[in-house]
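Below, in structure tokens: the form predicted on its own, a single chain.
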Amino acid sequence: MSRLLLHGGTIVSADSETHADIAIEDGVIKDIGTYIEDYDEEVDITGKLLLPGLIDCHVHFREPGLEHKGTMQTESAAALMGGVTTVCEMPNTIPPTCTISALADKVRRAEALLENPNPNPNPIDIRFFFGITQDLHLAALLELLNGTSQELTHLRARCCGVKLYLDHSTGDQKVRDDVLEDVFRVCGQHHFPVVVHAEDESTNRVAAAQNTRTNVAVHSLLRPAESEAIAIERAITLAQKHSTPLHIAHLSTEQGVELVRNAKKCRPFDCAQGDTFSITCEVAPHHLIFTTDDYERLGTLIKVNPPIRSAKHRFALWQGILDGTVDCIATDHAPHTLDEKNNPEPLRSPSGIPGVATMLPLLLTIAAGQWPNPAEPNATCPPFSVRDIVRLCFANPNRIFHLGKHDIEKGVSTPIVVVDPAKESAIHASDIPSLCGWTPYEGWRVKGAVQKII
């Protein structure tokens, strides 16, 4: 029984920074304080930051069915490189996670990773969203939520919510209109989170019909800001009616931020059943860092759904972070091969950006007061701190999706991410174990890096 002492670090939580030593025995934090003397091995981490293992509540790890883009093993390795030890994985794989058997298969694959520590010596916890497009999938969800067997109980613990697409995106998983309200009703009854990809199909269809251009920048016009606003309004109306916990994925617009901000002011009697109403949202790093001006340099590498927006919308997202409207930062990590992204017909290039390895260094750079996008050398960083990173990438997603993770505190076993805030480096895809082998942040200078995970 060995006792490890971490000496000289600063423990960061969502609301505090504490300079203290940590004694760990058999993986459990036994003591936190100063002048701890009972230890067998000491690791000097003077000047380093200690963060709880971060949570990325929106990833696409591509397995099963799309393993040429990524696998649970390769993308988990990328996550760990970025200090992320828990991820919530989306259902649009092949087959999609819309049945009990598909969920069971994914859980089995994830648990097999834990049994084999190579090449990832640190464990990663993969949770899964359940997808619904039709009534058969809703019936499967009811079986999952109501089942009492040991298997269903186990699978339910690995499922962090329902994912709904209000328009088609990668995987064509749009929910049928005649099923949509029933999903909100069932999830409201079970207090089960619903995550919405908020884009309105009819608005996008009209925009596409009016377009005659083929350059990639037009992608942001084919899925206009109004599309997101209309879809969010629809989701909020249903969530209020059925008291459903609602989470808006990858918020990207000024209108969306304002809708969420106003909905958070909902009082209990605004809900049809008299219950409390909760709405939360996330923003992706690419929407916080890029603008439509970056299409000229990066082309299809930054083609995503919802698309990159103008500087006005980016500013609104940062304001939402600063005033607490935005609850989470999540990457929407979505690897595609470089050949796929370099489609000679840019609008046919698949939408998605890999990002689970780069989220933390990009955010640490902004927290250090250095804007990472080299195309904007005179940009001013918003007031943002490492505590904000823990709030948005650990505390809030942990609470919203009931993940049961622990802060760095006595009596618990929890991953500790050791960060060197002073280390400066450049992002290179060749250093990232993600299978796709590219990043839109290639060559960017960042300040702050993961030293190890304990």
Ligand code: DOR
Second form
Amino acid sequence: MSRLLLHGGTIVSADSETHADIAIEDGVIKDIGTYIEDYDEEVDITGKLLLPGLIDCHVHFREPGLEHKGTMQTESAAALMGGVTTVCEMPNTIPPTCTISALADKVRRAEALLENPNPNPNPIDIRFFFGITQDLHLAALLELLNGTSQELTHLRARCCGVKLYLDHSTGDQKVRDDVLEDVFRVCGQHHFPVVVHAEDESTNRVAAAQNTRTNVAVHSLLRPAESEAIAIERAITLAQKHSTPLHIAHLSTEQGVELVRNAKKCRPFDCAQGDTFSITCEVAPHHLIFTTDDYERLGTLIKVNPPIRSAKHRFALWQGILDGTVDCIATDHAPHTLDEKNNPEPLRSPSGIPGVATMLPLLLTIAAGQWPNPAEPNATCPPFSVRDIVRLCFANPNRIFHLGKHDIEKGVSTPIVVVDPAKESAIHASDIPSLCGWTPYEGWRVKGAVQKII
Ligand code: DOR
Ligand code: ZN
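Right, the form predicted on its own is done, so what does the form predicted together with the named molecule look like?
Okay, now the whole complex, with that chain kicking things off.
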């Protein structure tokens, strides 16, 4: 067996940076240290950073049913390019992942991808969220959670939680009001994570009724900040009542951050069933980087749900990252074709932004102190480090969704992402294997790149 020595790199975890060599044999990390002498082949990675394969806990890979936008193969290739080796995939496909058979079909497709790795040289671990819009889907979830057959046990291991939409978004999967509380109750009993897309339907409906304009920037007014706050409050109330592990997806507002911050202070005696209430949240790179000022240049390319907000909200999201309120950065990678995005009626253009390939280089650029958005040349970067990236894009999602991944440590087999923190380049969609063929970050200068995955 040949023993590979990675020499001269710095291992980054959520709370440390360690300059050390790594010996790998048969895919397993056999040794970590400064003077490893027993090896057959040496790879010099002086000056490079070694990150555990990142986890993106919010992606839409579009298969089955929407393969003209993306497939598991194309979007996995994009993920790997961005140092992401594990993804949690959303249920708004066709059919939606709301039945056991739809989940089984996705699991089979992901396994087939691993069996036939070309042209992806590295494996990707795809986990799936189970969607629920009505009582039949809740019955299927119960079968999944309680099943003892080998098949159901296998499927349960591939399912990372439940996804609930509190208002319609792409795929029209709003959960019915009469089933919502039961989902929180069942997931509370099983300690099963519930991810909520927090927008309130009636608030959005009122905003839409008041609008007569058609330009794309209006999208941010049609789904106002209060809508997110109302939906988050509703979800927190139910989660506290039923001790449900609650995760708020793509937080986008100042009010939302404040609600999560306060809920995290909740003591066990504030919660109905004692000590198991937990609330976590994620923020998407596009909400951390864009503001409504960017509509002028980027138009429908940055139309997304929840929408891009003002600089005040973006600042609050960064505050939430820095004080630990925000647990994860997740891309909400949501490819649509350019033709679809270029709908002549901007408000009819589908919402969603691809981002799984660009998250890491953008975050590395910010960690290097360079604000990547070229429209804001004088902006200063928040104090943000590569350790923060590992905390937000690996350690926390790994814990929240029980993914069982390992840091770079002795005795484990785990993908290692080799990052060149000094490499400067420009983002081009033509370099990204994602099927949609465009990125809102086209031409942006970034500092830091994935060199390879070992
Ligand atoms: O903008 C969005 N796009 N928000 C969602 O909730 C869904 C996603 C998609 O699937 O395109
Ligand atoms: Zn999403």
